[in-house]
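Next comes just one chain, in structure tokens: the form predicted on its own.
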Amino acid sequence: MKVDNIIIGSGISGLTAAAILARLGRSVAVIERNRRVGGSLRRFKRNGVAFDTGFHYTGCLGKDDILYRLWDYLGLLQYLDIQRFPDYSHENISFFDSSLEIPLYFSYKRSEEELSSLFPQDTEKIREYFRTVREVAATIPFYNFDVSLNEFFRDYWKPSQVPVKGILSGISDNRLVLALLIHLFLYGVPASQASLGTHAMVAHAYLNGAYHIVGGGQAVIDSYLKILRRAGVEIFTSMDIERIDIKDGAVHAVCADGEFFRTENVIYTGHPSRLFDLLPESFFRPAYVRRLRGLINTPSMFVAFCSLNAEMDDYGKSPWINYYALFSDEDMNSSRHRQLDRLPVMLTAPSVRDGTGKQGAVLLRESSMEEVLAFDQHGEEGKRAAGYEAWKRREGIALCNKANMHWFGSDEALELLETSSPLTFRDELGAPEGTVYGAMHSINQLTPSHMTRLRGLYLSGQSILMTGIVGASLSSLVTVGEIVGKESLWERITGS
């Protein structure tokens, strides 16, 4: 089979790359190892309750925002019901050992006002924080369309190496620092290693407004599939890649389950360290191979999917507020939390925002492969040692009980239906160590480039540019731009 472009992986990055190329009239095939496309965007049901695997909400969907412009260009918006979070919605940060609650609104102005009123002694420092995030965001082309994409990637972006904790030094109350850094939940980097550039890129997207999509991530997947099928994109599922063939220093073909695809370009959207499973390391410099194989990943998660035994409003809670709970003396600067019973917990209810069906909520806490290694039987995917299901249930119930008492004041509000562990993320999504945000974007390691030294071989995904649905989508925009011309593609999408 001859096709201009092969996309390996059908998460949001792979679907976006395929859609852009198809929109430009290029022939495309998407190859996915799993039975279903969509990766962590998929939605599933348990006992009639809908749950999102990894998509909970997003930024950048205002009419002047980049994700809205991209989806408009691709023709996705006609299929999506996008709802902006109400003005009262926010990240609610509370503490297991204190009655203090800190709201971080999806608004620069509102957040600055609320935090200044809570901590008047730190007003100037709070203003400096928000001012700095705004200023850095203004240098990023995805938030300021007047900034040249080529110049942004050609020049060394200085904020990417400036520690974010520098602008927070001097704030008197550690709990405020935690509140301001709560967006670290959204890209998985401890405060000590987070860069000002990465923090601003993530935080600005939400300080400009948060958005819900009716139907969750599954609605996004279904919309992509409609436009891809209409454009003639072929999607192959349950197909494992055997190798990428190279000829004369350039990509020549992809072999998958005995099928042979001749192609000019391959966009690999999996974790960069897995690239060398598909082609000889000898094509790359040893230093490059060591760097990609040695990438430090963001943490994994343990997730409990729960049914709600009453309406959230009955408990004084809103699905438009995301709830976080932690200990006031927790050191968010550490690279890993060690005590399981002191880990921060997040509660969110994406499907409840749809306003239909049974009510459910999702609980998340940090986890790692160390926690589940004893159940990883012989290192084989899908093989679990005895006791794994019982352990998952115990941990899920413990997380439900903790959330029930802290947020609902009742031991009957949340009932466990399903769980996922680092092994789930590793085996179902192909994420090394079960990482949920890919390689860590930190001041301690270089972010892999979307280009490789082999002609026609490109990288995309969360590990390449930024995390989340916005980051992975923009990563593909930049990657495809290398094939078709970044500035001309940028002008088509943004109109600038």
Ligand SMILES: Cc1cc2nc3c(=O)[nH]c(=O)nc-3n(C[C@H](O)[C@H](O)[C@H](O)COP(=O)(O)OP(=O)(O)OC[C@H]3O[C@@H](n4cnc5c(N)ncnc54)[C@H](O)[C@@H]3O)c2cc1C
Second form
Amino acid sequence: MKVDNIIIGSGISGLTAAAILARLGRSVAVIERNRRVGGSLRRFKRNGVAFDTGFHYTGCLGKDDILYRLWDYLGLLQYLDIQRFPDYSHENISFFDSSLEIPLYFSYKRSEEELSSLFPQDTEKIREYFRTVREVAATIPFYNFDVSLNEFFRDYWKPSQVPVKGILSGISDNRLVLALLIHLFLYGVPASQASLGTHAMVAHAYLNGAYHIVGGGQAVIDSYLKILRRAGVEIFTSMDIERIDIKDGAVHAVCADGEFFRTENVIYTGHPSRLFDLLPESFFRPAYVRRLRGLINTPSMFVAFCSLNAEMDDYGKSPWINYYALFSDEDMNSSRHRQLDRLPVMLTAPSVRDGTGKQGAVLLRESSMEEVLAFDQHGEEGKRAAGYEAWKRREGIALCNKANMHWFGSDEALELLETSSPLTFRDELGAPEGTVYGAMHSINQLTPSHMTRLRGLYLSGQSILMTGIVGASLSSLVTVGEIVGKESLWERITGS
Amino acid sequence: MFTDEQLEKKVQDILCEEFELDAEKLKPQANLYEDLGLDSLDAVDLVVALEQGFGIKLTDEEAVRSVRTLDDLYALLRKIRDQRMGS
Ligand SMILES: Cc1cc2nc3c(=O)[nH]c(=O)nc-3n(C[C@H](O)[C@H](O)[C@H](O)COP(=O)(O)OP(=O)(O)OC[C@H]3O[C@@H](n4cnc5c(N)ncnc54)[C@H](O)[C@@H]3O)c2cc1C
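Shown: the form predicted on its own; wanted: the form predicted together with this ligand:
In what comes next, the whole complex appears, and the chain from above leads the way.
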């Protein structure tokens, strides 16, 4: 088979890359190792309750926002029902050891007002924080279409050395610091390593508005599949790539399950450290191989998927609010050696928002391979040692109990249905160490480039530009831009 | 702290081992890009390798970008070394 472009991986980054190329009339095929398309976007059901794996909410879907523009350009919007979070909705930051609840609204103005009234002595600092985030965001082309994409990427490889914590020094109440930094949860970097540039990129998206999609991540996958099928893009699932063939210093073909795909360009969206499973590493400089192999990852998670025994309203809770619970002396420097019972917990209920998931809620906390090492059978996918199911159930129930006590004042509001551990994420998503957001975008680490030394080989995905639905989508916009011309693609999508 | 010779030797070791360059080509006047064949992608890896090798941070992007020859690179690293000694 011959096809001009092969996309490896069918998460949001792979689907986006395929759709942009197809929109430009290029021939494309997608190869996915999992039996299902969609990567982290996939939904699943337990006892009739639908759950999202990696899509609880997103920013950038307002009419003038970049993700909306991209989806408009691709013709996806006709299939999607996008709902803006209502004005009263917010991140709700609460504490295991304090009765204070801090709302961080999906609006600069409202957040500034509410926080200032809760912490009047820190009004100046609060104002400065939001102003700084806004100013930095205005230098990022995805938020300000007038900024040149090329200029931005000239410096992008080098993260700003300004730590976000710097602008918060002087705030005396740590609970306020935690509320302001709550977006760290959405990209998995410890506070001490978070750069202002990256933080602003994530925080700005949510401070400008949050969005829900009816049907969740699955609705996004399904709409992508519609446009890709119509464009004649072939999607191969359950397909293992043996190798990428190189000829005369360029990509020549992809060999997968005995099939031979002659191709010009390959966009690889898996984790960068696994790239050399598919290619002779001798082609690259040792420094490059070492850097990609040694990338430091964001943490993994333990997730409990629960059913709710009554309406959220009945408990005075709203599915349009994301609930966080922390200890007030938390430093957000999630280390892998921290006491498990002190970890922050997040509660979110995306499928309740549109009624597609009846009453289901998701509880998330950080986790690591160390927690599950004993159950990992020689690193072999899908194989688990005895006791794994019992351990997962125990941990899941512990998390439910904690959430029930903290948020619902009842020991039976949430009931455990299913759990995911770092082993689940590792094996289902091909994510080393079960990392949920890929390689860290932090002060201490350079983000790998979209380009590689091998002509025709490009990288994309959450580890490349930025994590999250927005980050992974934009990563592919930039990567495809390298192939078809960045500035002209940018013009078509943004109209500027 | 590195003497000038140690510093140059270390840079050469990094270029040989991590970038598989020919030791004989590593003349002080050699242009990293035109003579040694590094490209802009390699430059990023070189920054990382030097940061790790010397335990420093190359934060001055303008200075890094203006490096063309091995001599320029030595001079930049000497400057960083001397600044650290002074502080
Ligand atoms: C628990 C959790 C909660 C999250 N919550 C949110 C949220 O609320 N909002 C938000 O914006 N983001 C959220 N995220 C992050 C977001 O889901 C991801 O950043 C994004 O979906 C990543 O997309 P991707 O395409 O880069 O990677 P993935 O979705 O991981 O897709 C990669 C795909 O490539 C395939 N693959 C890998 N290697 C190969 C190979 N060699 N051959 C063939 N196929 C391969 C994998 O099987 C996978 O299907 C969350 C993530 C998790 C895990």
